[in-house]
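To begin, one chain is listed below as structure tokens, in the form predicted alone.
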Amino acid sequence: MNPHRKRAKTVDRVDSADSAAVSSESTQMRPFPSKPLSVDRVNSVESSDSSRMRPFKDKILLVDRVDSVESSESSRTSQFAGKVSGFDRVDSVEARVDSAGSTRMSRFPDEVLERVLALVDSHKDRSAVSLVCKEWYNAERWSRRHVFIGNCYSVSPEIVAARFPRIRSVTLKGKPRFSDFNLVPEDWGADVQPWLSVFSTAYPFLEELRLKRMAVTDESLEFLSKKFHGFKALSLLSCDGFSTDGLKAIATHCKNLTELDIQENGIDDLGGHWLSCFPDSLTSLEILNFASLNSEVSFDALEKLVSRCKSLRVLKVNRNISLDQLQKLLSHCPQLMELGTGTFMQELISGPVTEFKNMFSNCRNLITLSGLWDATPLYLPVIYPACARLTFLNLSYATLRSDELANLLSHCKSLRRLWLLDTVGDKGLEAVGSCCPLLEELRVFPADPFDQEILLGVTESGFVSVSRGCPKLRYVLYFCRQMTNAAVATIAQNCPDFTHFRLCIMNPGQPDYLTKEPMDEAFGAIVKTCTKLQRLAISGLLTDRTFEYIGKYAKNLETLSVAFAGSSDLGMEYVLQGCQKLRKLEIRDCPFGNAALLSGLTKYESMRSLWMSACNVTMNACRVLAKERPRLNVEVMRDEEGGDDSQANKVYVYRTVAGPRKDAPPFVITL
């Protein structure tokens, strides 16, 4: 395997837990008295009280985003009027419930209803209108043509499709987010071809198709290119289980086809074949992306392909395309927004290196850059008349150095996004300090994760003179060997407005290397300074302390990811006891044990999901939430055979209308 894909699948999308897997990664659902339950993404089915779920009597189950609903019955019936802020004419609804319990309101015409809603595009404003009456509920219902699935066993196919009858577009994920560090089975779960099966019935009109750490055959793909005559968007992101035979029946049989876009997947690449499989009457293509695929493709049959397709937006190679090969597709496509290039680096070209800049000139549209693999000095300066316009910049694959960077970064004046990989060092963060004022997101992997010994990298520093320089930075996974709490401190005062701080300082149980003291006030820093602060990723020598913090001032996270900290059960308590908004908690290599587990009991129903691995929960303590809270599923993952049974070394606990999986593999008990 390549080593920059290899070292790609494992950094991407890393938090605090998962700088430990380098070095070694809504509410309840009550009952709503006569009113229908809101919906909004299908995570909503993931609500665990299924048995709850009759607002009706048809009991049509509601399967949308619970986390996105107000959490208390009130809050459901009196925020209505704030919250639809979708509809241009309703200035206020107000929704009156006599004595019998049934609602009065103005009516309009289902039509008229129906048609307003479809240009109502933010969940939480769908959500809320399908809180007001039955009427609403039933117009929402079948006006939305798009759902999201978080955990494809929250909710089971055939209640989405009983639900929501008239959808075009499905988002469907699949297996814990560990699965992307080998915490995970490959073969625990998450088929897709049970969704599909459905899906072929209830919705033959399907057109969009997004899945994300699920499993896929090409029997799967060959089976939705065939059954699903209009369909035209196909992404496939941390999948595994299929080879490019799957992608030549998508692009032998999918006529219409909009997107395909093929990113980090487990694929048997078996050759580039499959581009040549396109037919020639097919002009519809908008998004390419196979970057992650290995093998040479048929360069002819790409040029043919891209030549063809007029509205063309976004390409994205794999490192096998040379500069001259680029150039030519980039001269049957100028109209680019996005573009992924091969290799960086040739030692012969047909023509001299200003003819590369010219073909970057054309490119009006650009506003998006990756690739760049293996870039050397000498062709860095051919994207130089596009960077202007670009406004998100990855140079993930790129080895540069600070200077190399420093010059790239002096015509990219307008970034809101950059990644980059450590070797630019502290002074090429500098540089993004200096150069980049708009910048918003950040995200420095290491270039070799794997190298305990390496002394290369950034520090401290170079992440104080980012937030110096970007004030408007709010997203940044920062991967390091060392740091400091007052560092942080700065940090934190420099850009208060962080959503997003995933720091993974990569030597787990690592103290500040100034003062030897835990990094519990780096991160009460960033809680108490950053207060919508929403996901949080924590490294490094921790005690209880910082869970205090998190417990205390992190009102609005959404997402935590821990591992190797906490003294005693006492930290992930703090944390449940605090953070109302908590939807994610992932632990791993951490000491809390069955107080800390159970002490979530009024908690889980709320969330969409729990992970801890390599901690002190027992079996016991598993059945007891089970049995407790028998609308959620208490899953527990065995290692190996002749292991301490009485031990839970994996527990995934999630909500469910589903209820227990009837696809567990052995080495899986569901509680």
The other form holds:
Amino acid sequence: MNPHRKRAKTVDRVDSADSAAVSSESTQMRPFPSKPLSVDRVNSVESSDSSRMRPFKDKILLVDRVDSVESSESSRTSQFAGKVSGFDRVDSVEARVDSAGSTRMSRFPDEVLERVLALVDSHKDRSAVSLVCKEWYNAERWSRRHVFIGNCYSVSPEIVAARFPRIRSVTLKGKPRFSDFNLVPEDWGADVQPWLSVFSTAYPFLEELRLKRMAVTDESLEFLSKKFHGFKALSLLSCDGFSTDGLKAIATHCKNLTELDIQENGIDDLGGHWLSCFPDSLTSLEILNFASLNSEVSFDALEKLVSRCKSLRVLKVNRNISLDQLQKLLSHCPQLMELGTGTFMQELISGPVTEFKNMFSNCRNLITLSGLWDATPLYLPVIYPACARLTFLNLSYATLRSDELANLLSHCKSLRRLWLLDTVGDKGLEAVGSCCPLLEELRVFPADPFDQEILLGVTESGFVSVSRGCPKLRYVLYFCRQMTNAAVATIAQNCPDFTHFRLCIMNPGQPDYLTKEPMDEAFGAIVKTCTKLQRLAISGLLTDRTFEYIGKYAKNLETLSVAFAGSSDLGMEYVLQGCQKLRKLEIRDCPFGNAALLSGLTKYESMRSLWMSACNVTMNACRVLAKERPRLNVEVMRDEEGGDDSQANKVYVYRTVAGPRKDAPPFVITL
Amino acid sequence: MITNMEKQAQAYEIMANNKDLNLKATELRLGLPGSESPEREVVVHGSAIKILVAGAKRGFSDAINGGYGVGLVKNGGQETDVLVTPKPALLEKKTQVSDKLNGQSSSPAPKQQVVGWPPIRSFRKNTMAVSHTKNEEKDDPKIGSGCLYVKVSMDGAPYLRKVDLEIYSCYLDLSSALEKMFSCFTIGQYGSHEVRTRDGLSETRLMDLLHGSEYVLTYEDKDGDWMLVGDVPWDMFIASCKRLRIMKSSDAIGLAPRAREKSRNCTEPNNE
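Other form of same protein, the form predicted together with its partner chain, not the form predicted alone:
Once more the chain from above appears, this time first in line as the rest of the complex follows.
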């Protein structure tokens, strides 16, 4: 069997089938298909790292010419078509004298290849590069410094280490996204320790680790801090299983730390002492984010830390830091680019507000502002001097009202990204539309999502106002309690460039509140008009018609989130058949059954994962899927013992080259 | 290269060969289970298309007991009960929904809380809850006029509720409201308790109303201490109450032994 023939069409990550080529034999390569995929023109390759190559397209096109190559001794163009014979490791660079036209195929000198590839950053592009031919595959794997693993179970750490010998930076994502909303039990898995163990021998010089939805223990953090001597950057988002003791270890032992970014984790907060563990000798910190930790840190330690880290550009403190403490901090780091404030008010008004009015006047580089807990109209004007330069303003923890927001936004002409709470209401959103013409991203969060007796927040009219004033919108997350098809159609017309459209009508299955019709036409309008759409989250009363639209029009769609929608199996089938670029499909509480699940039989290998919970799928269908597709892991989470054909309540299907999980807990059954 | 059609054919072949898939059983149909409808049809009632979320299992059934909720509608301090049917999406397959759907298009349905919905991360949920309570304490007229929302949790209940303490004038009102709110969660008998007018400051009354001695109503005050509800005058109570908790009386140790003893005396014969 030639694995490359069966390879998934869109190969863009390590978790994709290109790893399959490695997994079978780690060093021996199978022959490539006779006609390689082609690469885009390389217009100019300069030796300096600052120059940028034109990005490769999704499918690599044939290399026509290299117009100018400065660094290497052979500056002529070469063209190659057909197979590359031989297997040369790029790290052994030999002076190559190719006879230009004598053979059907001549290669780039390895040096040139390496130079060129060193400039390719995007992992999508790199995966594409690795498919060209054996030589490029090798050049790519030796030159790759950063690996992105979108599903930690799609590949094993051993496979990664075998393929990429020189990694300095790893991004790793674990649990399915619905674990953020308590749909995945604890102890599901995604433990980072097996990765760290392999990396400690394979990548002792690892510098960066970014984890999302992984299970991390204090022991792992200590292991990380002690085994990797040059370790620089740690980012933990939505992880759980550790406490502030783990942070202590990081602060204590990582002598070269540049980044500590702790966001929204299930962390056991045992106190703020961890911050005091940074040694006085540590001056390299550039990014420090502890906004989501509850305990108070020693302000003295923080102030000293901030003072001695001259390269600090991102500082996000937690709520315990008061306004006057913030002022002191800012006086030490006026070079900050991103600031997350603490509580934006004073309990006891010790002096006039004017004492703070110069707080931001020296912060000439500030482009991002967040935090602003408890911000009130009394203190908000303090930030006005910095507003003109802001490109990202996160007010999603400030319970502002429409007039307060309007006053603030009148100063914020450069905003590209804005996060709000729905306390600002439709009137507040009108202000957004009139003040922020450059806006590209808007997220509106509900202040009281679970409150059933309050009917406040934003409606369809606020959204329409924003769309009128902000035609460049491409990313929207919008929580509301009522919506109409007509409004969404208008919004789509006003903002045809949407790439991410996430609409959450908070009451499940709610129709257009004016016409009482399903919201099918709303999402139909979106997918028809917004051809660049990559991510879509739908809500409201929806029939199969919505999915028919999605399958027919959303040709660039990569991620789809569905809840309480659809009328029959057809819904899911439309999507699986029509959305060629679909990578992630997550479904909950929909009437999709076995036929729907199995209609995607041949599709799932081209996707990262499928999640289906509280649908109509049974164990037998899952067994069939597992049997027919051995390169998928079909996992079912069970609550209790059932018979042979009982409901499969939570199903998680993902492609993998690592085989079934070895660490699955008892409630996870891999079929 | 396998074409799309061939892929499709492959998929269907597999399904056809697997008799145990029981596709027919999982096929969405109207009507009671066991009845064979001649063909599948999507039924449209008026302008709304019905959705039967037959597979809505754990998340829903855990959260909804009995399927019907009782909403409280504020009406100048008095409470009126509004018994409404849930939206069709929440009902299980067994029920015929068509008639109900026609009838209830205008009345507001109780929005039952569902696991993991709306999709908000825990950090935000917890943070906003704290923010809200803080705002209430400040008594700032700008923030929310005349609202004093506090969270009410009950041991063993899958989700929290919130009540506006401002709308009640005495402990009696509060306890009746809570009783109604949490009635679906209590184990044991739901008796109808006569609401007798009295200057209600008695914790005994509250015990009674909370189904004998099984639960006690407690609150967390401004200092973070957990107190038994009913000990202090009503005004003092609402000024200091940060949140409420319906606690199992066996857990209410050390709160007020005297009160606990009283509660034991009120034990109904069929409890424990």
